[in-house]
Structure formats: structure tokens, C-alpha cells
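In C-alpha cells, one chain follows: the form predicted on its own.
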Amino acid sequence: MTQGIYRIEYNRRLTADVWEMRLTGDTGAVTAPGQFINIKLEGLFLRRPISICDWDGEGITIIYKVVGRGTAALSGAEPGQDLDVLCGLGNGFDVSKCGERTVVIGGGVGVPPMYGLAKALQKAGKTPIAVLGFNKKEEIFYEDQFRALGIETTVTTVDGSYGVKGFVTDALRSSYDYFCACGPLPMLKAVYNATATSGLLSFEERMGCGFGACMGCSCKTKYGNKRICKDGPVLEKEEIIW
């Protein structure tokens, strides 16, 4: 984890409420796609952690939706303005531990950090399948960019207006050895109980302090209790209670 001051190269919007914005700073902290970082705003007592994207040498990519009021305030935020963001936090995917041929599910602002995955997996020799979710077809996003990737892509809308009609798991039928997924807890709850090989599921937490030391975001797991900030986000399927 590093401390740093980060400026904001742009800030622009996907859809309706979501936002991509792209930060220049340091990224050596940043080791595993599924990490993400924790920006302090003005006027807010608490970080916002933000799942990263992709990131290179440069700078970070993240996506955000406006839910509350520092999504909100960082909507607002101007190119050229710099943010204090703590970077590089949780432990994100682990690629060793993916198969040869492995899904990346992501549903709604779970997708940014499956891009930056998939990008991973193609970077170790390894072929991932997308499984993209959304509610309808104008909330999709990055659609395009998974797919110029060169990955075989699957978007799925609940109404059916878009792509497959229904959930993630109503489209998994390719072949797969290994599935990475990150979304709401009914979605991967939904997905645990729908595939049959292991895999690794990022959830989402309340968190204070971003990086271990408050316990406020801690689990059960089937080998103890876990911070989803620090040992978290990412967790093996074989490891969840629900």
C-alpha cells in the first residue's frame, strides 16, 4: 500500500450513473488485478474505496457509480485536480490459481475489475471467457472494450432488452476450468451455488479504515475471520460461509 497525491487526467461518464476516470500517480503498489484504492474527499469523514480497473506504469483506470455522496462529489471532480488516494489495498486475483480456460463473471460495477483481470489472464498465456450483468441494455458498459480484447464475450440483461435474458448464470455454458467473479452478494451467491469447479469471488464491505486496522469489514470464513479490506477482497470459493 502506498500514500500518494494522484491528478485526475479525465472523469467521464459511461451511463446514466456510472463513471470511468483515469488517474496519472504511482502504481508500484498495485500487484494483482482486483485490488483497489481508497480516495479521501473533501468534506467526508471516510475514504471511498473504488475497485481499479487496469492500470499500467503511468497511472489507474477506475469505474464508480453514483450511489451516495462521495460518488457523488467525485463526479464532480475536474481533469487536472488531484486527489489524496491511498493505492495498491486487498489482495486481488490470484492468476496462478486460474485454469487454462477461465470465466470472468462481473455483474454491474463488478465488471471494472474483471477487465483488468482478463488482461492479466491473456498476459500469462491463459484464454478467459467474459460473462458480463446488467439490469438493461442502458446500463451496459465496457462491452466493447472486452471484446477488443479478443475474448469471447457474453453480456445478459434481467429484461432481456440486450444480449442473454436473465443473470450471469443463466450463461454460462461455455466450457470452463476456473471462474474469477466480483458483483453483488446475491450474484455470487447465485454463481457459487451455479458452478461446479473452484474459483475465486471479490466481495463487496462496509469499510473504515480500507487496510486492516479497524476490523470494522471483517468475515467468518471456513478458516477463521477475515478483513475483506486486507485479506480480502478476493476469497476462494471453498473458504465461504454463507
Contents of the next structure:
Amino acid sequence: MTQGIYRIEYNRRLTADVWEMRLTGDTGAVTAPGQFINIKLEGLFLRRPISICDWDGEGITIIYKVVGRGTAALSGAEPGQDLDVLCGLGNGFDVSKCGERTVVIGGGVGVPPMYGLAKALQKAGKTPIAVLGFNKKEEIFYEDQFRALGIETTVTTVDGSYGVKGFVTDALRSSYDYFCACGPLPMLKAVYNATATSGLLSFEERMGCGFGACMGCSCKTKYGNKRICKDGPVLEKEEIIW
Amino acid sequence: MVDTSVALSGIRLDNPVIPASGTFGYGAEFAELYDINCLGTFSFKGTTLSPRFGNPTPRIAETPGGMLNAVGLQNPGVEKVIAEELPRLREIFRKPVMANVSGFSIDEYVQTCALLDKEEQVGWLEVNISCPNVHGGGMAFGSSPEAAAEVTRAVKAATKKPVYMKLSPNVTDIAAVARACQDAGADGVSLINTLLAMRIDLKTKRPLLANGTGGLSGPAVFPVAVRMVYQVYEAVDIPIIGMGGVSSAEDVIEMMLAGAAAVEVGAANLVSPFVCRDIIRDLPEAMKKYGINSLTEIIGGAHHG
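Write the structure block of the form predicted in complex with its partner chain for the protein whose form predicted on its own appears above.
Then the entire complex follows, led off by the chain already shown.
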């Protein structure tokens, strides 16, 4: 983990309440897709954890949904502004555990980390496929970016206004040998039950510090107590206790 | 050259800056970030006789100028702390450490303290009789002078190490509790633990924390802590470790002027992981700015004249 100042290159709306922000700064601490950053915002005491969507040598892309005061403040931040960021938090997805044909499953704002993961899987010589779930057509983002990677991509909408009608679990038709998922808890649970292979699931929790100091985000697993921020947010399917 | 050193019960600290229990684990997470040997010492995660998972989540909430926590004393239990954490600590920290202890009965406090008494690296015992986030113990012992004195007496009989009783601000008269601890043999007192508080989620219309209530900490409580340290300094002759919302070198000086012999830094560690290193770096400059040559000399300075 590193603490640094990152400059906002752009901060743009993708849907009614989902935003994409590009931050320029040191990315040396990012070691795996699925890690997150923790952002200090003016007027708020606790930092706000946001997953890393994509990164390169120059900066980080994050995608966030405006749900509370923190993300509302983030959406008001202007290009050129500097943010105090803890970078490279959490374990992330271990690409070496993933199969040759891993299905990456994202639901809503669980989609962003799956983009960086899909790229990392490709870089490792694997052939991922993607299933992206949204409530309705207006809420879809990043479908084009996934397709631009040249990977088989299926979009589901709960109301059937686009793609496959239903949930991500209704689109797990292609054969796959491993899965990685990020999304709301009911989705993760459905994926856990619908998949026959091993896999990795990324969890969310309210955090204090984000780097393992405060025990604010602990959960029980079959491998013992874990901190979502430090020992997670990615857990193995086999260790999860619902 | 200014002198930042202080002493707690005869043990010298290079500076008065002590990360507070529950915000610093057993040191390992911060040792990855900086050399923690720059610290005066640190108070390790509240340790109980048996392992504890703590409260359900959410355990954390934002507040104006601070935060709530209701972790509920999650810790691996004293035996595992001694077997696993302390050997690891010796690798990263070469100073005496402050062992923070909690319990649910006097017997538990005594057993835990007796086990830690044998550990060479433990310099002081900080006995938490003020955790607001557990039921049947914790704060109950710190809520009355009589109960606080009873724990103090029992723990003092079980250890040769200096005992600092960590006091709750959730009482009518904290000075009376501090005096009772002193009379029962405490070597010092630590204050303040967090203030009992609550937030309610407007969307669910339920308390935000799974535990309902939590403990308030952060800059919002700093003036409350300064006031209580000031009051306790008037009431006792034993050293006070002051804490509550301390975030800067100036805050450390203010807390010492109120009467603190050393100062703990809590919530600030969670949002600024390098804050204790930075406070220690900034202290000499802040001392010069206010014409202070020795920190020891300013303890309780606000009471004179």
C-alpha cells in the first residue's frame, strides 16, 4: 500500500448515477486486479473505498455509483483537482488460480473490477468470457469496452430491456472452467449456488481504515476470521460461509 | 535541541506519541508502512482471555468530524497473542509495548494480566474498563468508582508491571473514577475511551451499526478529551495518558498542557496511516514555535498561575 496525491484527469458520467474517473499518479502498489483504492474527501472523516477498474503505468481508472455523501462528493470533483489516495489495497484476484476459460461475472458496480481482471487474464494467455448484469438498459456501462477486448460478452437485464432477460446466473450457458464474480450480495450468493466449478468472489463491507488495522470489516470464513479490506475483498468459493 | 522525551512509571519514551489500542493492531500493518521504532510506544489491540470475533457488521460509521466503531473487541485471545503476535512484534519493534487488556469478569482481567506479566516486551498494562461496545463487562467496570477500584486492586495483585486504567467518558464524574483507581493502586490512568453514540440510516430507518450503538472518536471528541484530562489532572497525582481526537503535534502539546504525561493517537491512524510518524517529525518544530524546550516540563502547564 502507498499513500499519494493523484490528479483527476477526467470525471465523467456513464449512466444516470454511475461515473468513471481517471486518476494520474503512482500505480506501483497495484499488484492484482480487484484491488481497491481509499480516497480522502474534503469534509468527510473516513476515506471511501472504490475498486480499481483498470490501471497502467500512469494512472488508475475507477467507476463508482453515487449512493451517499462520499460518492456524491466524488462526482462533484473536477479534472485537475488532486486527491489523497491510499493505493493498492486488498488482495485482488489471483490470476494464477483462474482457469483457461474463466467466466468473469459482474453485477452493477461489481462490473468495473472484472474489466481489469479480464485484461489481466488475457495478458496471462487465458481466454476469459464475460457476463455483465444490470437492472435495465439505461444502467448498462462498459459493454463496448469488454467487447473491444475481443472476449465473448453477454449482458443481462432484470427487466429484459436489453440482452438476456434475467440475472447473470441465467446467462452462464457457455462452458467455463472457473469463475470470478463481483456484485451485490444476493448476486454473489446466486452465482455461488449456480456454479459447478471453483471460483473467486469479491465482497463489499463498510470499512474503517481499508488496510487491516481496525477490524471494522471482519467476516468469518472456513479458513478463519478474515478482514475484507486486507485478507479480501476476494475470497475463495470454498472458504465462504453465508 | 528540544527534548521530546517523557517517562511513564519510570520507563523512558523518546516522545509522547502512542498509537491507541484498536487502531494499530499488533503493529504489523504499520510496520509495512514505516519503521514503527520511531514511536514512543504503542498500545496493542485490546486482548481478552478467550478469542473473540466481536460484533456483526456494519461496525463502522461516518460522523461529523469523526467516526463510530462497534468492533466489539475482536482479538485472537491472550494465549495466541503471546504465542504468535508477540514473537512477530519482537521482529519489528524493539521498545517496550503497552498491553491493552479487556475482560468480562474480574477473574478474566486477572488471568489475562497475569499471563502478559511474564512477557518481557510488555512495559505497561493498559486495563480497559471502558469499552462501550460489549455487553456484560467492559464499560460496566469503568462506570462506578467502586467497580473501577475493584478491578484495579485485583490486577495490581496479579502483576509487577505498571498498570494504567483506561477510563470511560460515559460517566457523570470521571475524576471520581480516576481517584478511585489511584487509591486502589493504579500507576496511571488513560483517557478517554470513545463516547457512546449512534447514527441512524435514513434509508432503512434503523441504526447504522449492527450493534445499534458505537463509540465516537476522531477530532469531534478532542475538546471533550482535553476537558476530562484537565479535570482528572486536578484530581490525581499519577500520570495521565491523554487521548481522544488527537491528530497533530499541536494537539499533542495541547493535551499535555491539560495534564497528559503521554498522548495516544487513535482514529487518525485509520485515515492517515503515517500520522504518528508525521506528528513525531513535526513535534520539535511545533515546540520551537511555542517556546517549549522540554515536553516533560509542560505537563499540566495549563493549570499553573
